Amino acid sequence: MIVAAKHKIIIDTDTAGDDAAALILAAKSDTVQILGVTVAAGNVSLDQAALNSLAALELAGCDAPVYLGATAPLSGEEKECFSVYGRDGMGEADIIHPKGRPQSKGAIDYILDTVRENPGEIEIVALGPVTNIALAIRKDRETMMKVKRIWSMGTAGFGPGNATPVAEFNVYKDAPAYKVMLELGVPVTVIGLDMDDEPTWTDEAKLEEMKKGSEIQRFIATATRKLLEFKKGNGIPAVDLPDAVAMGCLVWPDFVEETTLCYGSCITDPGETYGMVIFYKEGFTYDSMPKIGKCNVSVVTKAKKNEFVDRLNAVYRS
C-alpha cells in the first residue's frame, strides 16, 4: 500500500474565530504536516492574533511555532473594518490563555528560510490578508518562486463580496499585498467566498450542540458567538466559517470537486471597487478581449458542502 505524502504547509493568518477553526481541523487531520504558523494583523492586532493562534494550536495537541510578522499593510495605509468577532477575535469569552509565546524569529524570514530548506515543498495556506507573503516575494522573489503552492483563502470567488459588495476582507485589507502575490508566478488556489454560503453555514441549533460536545467543540462554539449575533442582524441565525471551508479544500482529498482556470487581476485603485479581484476564465472569449492573460489561479468552483459541517464535527470530535 502506497502511503501519500503529507503536505509540508506553513499557515499564514490573522487568527479570529474561523481561522482558528482551520487550525484546529489542519492540525488534527492526518494528510497535511503544520510546520509553522506566521501571523499578521487583520481581523485583530498583531499580538492578538498570535495568542489566539497559539491557543487553537494547543487545545489541538499542536506545538507547531507561531511567528510575528506585519503590523499594518504593505502601503502603510489601514483599511478600517471592525471585528465580527469581537476585540479579541475570539468570541471575548476570556477563552485565550495559552501557555507558549511566539518565536523570536521574524515571520518573513522563517517562510524565506523553510522554503530554501525545502524547494519545491513548501505550500503556504493564507487565511488572512497576504502582507507577509507579498513582503517575503518583495525580499527574495527568487526563494518564493520554489514554493510549490499557495492556497488562498480570499476574493468573493464568483460571488459578492463582504468587505464590500465587491470585496472580500483578507483582499480588501491589503489589496497590494494579493496584487504582488496573484503576479508571483507560482500556483495558487483561490477558495473564495462563494464556497463558503448556506450549505456550509453552522446554524444556532447546531452550535447549541456543539456546546455540549468536546472541549474542542465547545471552543468554537464560544468563539463564534460574536459573529453569531452579527449574523443574526442580518437575518441569518448561523455563523459561516470560510477559513475552515477552505482549509477542508486542502486537507479531504476528495473535497474539491471542480476548479476553473483562470487569469485573476486585483484591483488596488482607490475607489468602489477597491479590493475586487477579476477572474477571467480560460478559454472563454470576452467581447472586447480576444485574448487574455497567462492563467495564474486555479479557482474553486465546486466542493461537498453539503458534507462540510458533519465532516468538520467528526473531525472536533476525534
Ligand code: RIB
Given for the second form:
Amino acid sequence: MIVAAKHKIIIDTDTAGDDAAALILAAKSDTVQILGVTVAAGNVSLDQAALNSLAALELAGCDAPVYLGATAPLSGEEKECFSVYGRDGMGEADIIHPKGRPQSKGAIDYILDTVRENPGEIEIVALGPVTNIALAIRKDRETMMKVKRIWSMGTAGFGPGNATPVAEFNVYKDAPAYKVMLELGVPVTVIGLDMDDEPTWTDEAKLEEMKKGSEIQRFIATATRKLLEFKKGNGIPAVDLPDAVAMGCLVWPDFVEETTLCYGSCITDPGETYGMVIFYKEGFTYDSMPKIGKCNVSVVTKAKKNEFVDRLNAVYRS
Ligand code: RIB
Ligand code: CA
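Coords for the form predicted together with the ligand, given the form predicted on its own:
The next block holds the full complex; its first chain is the one shown before.
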C-alpha cells in the first residue's frame, strides 16, 4: 500500500479557541508533521496567542516550537474588533498554564529559514491575520516563492463576511497582508467562512457531552464557552470552529469534495468593501471581461461538512 508522505507544515495562528482546536487536530493527525508554530496578534495579543498555542500543543503531546511574530498589522493601523472568545481567547476560565515558552528566534526568520532549508516542501497553514507571511514575503520574496502551498482559513469564500457584511476577520485585520500573500503567486487553498456553516457547528448538547469526555474535549468545550455566549446572543446555541474546519481540509484527504480555481483580488481601499476578497473563477466568462492575474487560488467549495463534528471528536477522544 502506498502511504502518502506527511505534509510538512508551519501553522501561523492568532490562537483563540478555534485555532487551539485546529492545533490539537493537527498534532494528533498522522497526515501532517508540525515543524513549528508562528503566532501573530489577532483574536488576542501576541503573547497570549503564544501561551494559548503552547497550552494546546502540550495538551496534544506535541513539542513543536512556537515563535513570536507580528504585534501589529502590515499597515500599522489596528482594526478594532472584539474577541468573541473572551479576553484570553480561551473562555476566561484560567486554563492556560503551559510549561513551555516561545523561542527566542523571531517568526519571520523561522519561516524563511525553514522554507530555505526545505525548498518546495513546506506548507503554511494560516489561521489568523497573515501579517507574518506578508512580512516574510517582503523580506525575501525569492525564498517565499519556494513555499509548496499556503492553506488559508480566510475570506468569506462565496458567502457573507463576519467582520463586515463582505469581509472575514482574518483578512479584515490586515487586508494589505492578505493582498501580498495572494499576489506572491504560490498555490493557495482558501477555506472561507462559507465552509464554516451550520453542518459544522457544535451545538450545546454536544458541548455538554464534551464536558464529560476526554481531557481535550473538556479543554475545547471550556475554551469556547465565551464564544457560545456570544453566539447565543445572536440566537445560535452552538459554536463554530472555522480554523478546525480549515485544518480538517488538510489532515483528512477525503474531506474536501470540490475546489474552484480562481484569481483572488483583495480590496485594501478604505471604505465599506475593505477586506473583501473577490474571486474570479478560472474559465468563467464575465460580462465585463476583467483583466485578472494568475489563477493560483483553490477555493474549497464542497466538503463533507456533516461529518466534521464527529470526525473532530473521534480525534479528540483518541
Ligand atoms: O473569521 C474566523 C477567523 O477569525 C478564525 O481564524 C478565528 O480564529 C478568527 O481568527
Ligand atoms: Ca484564528
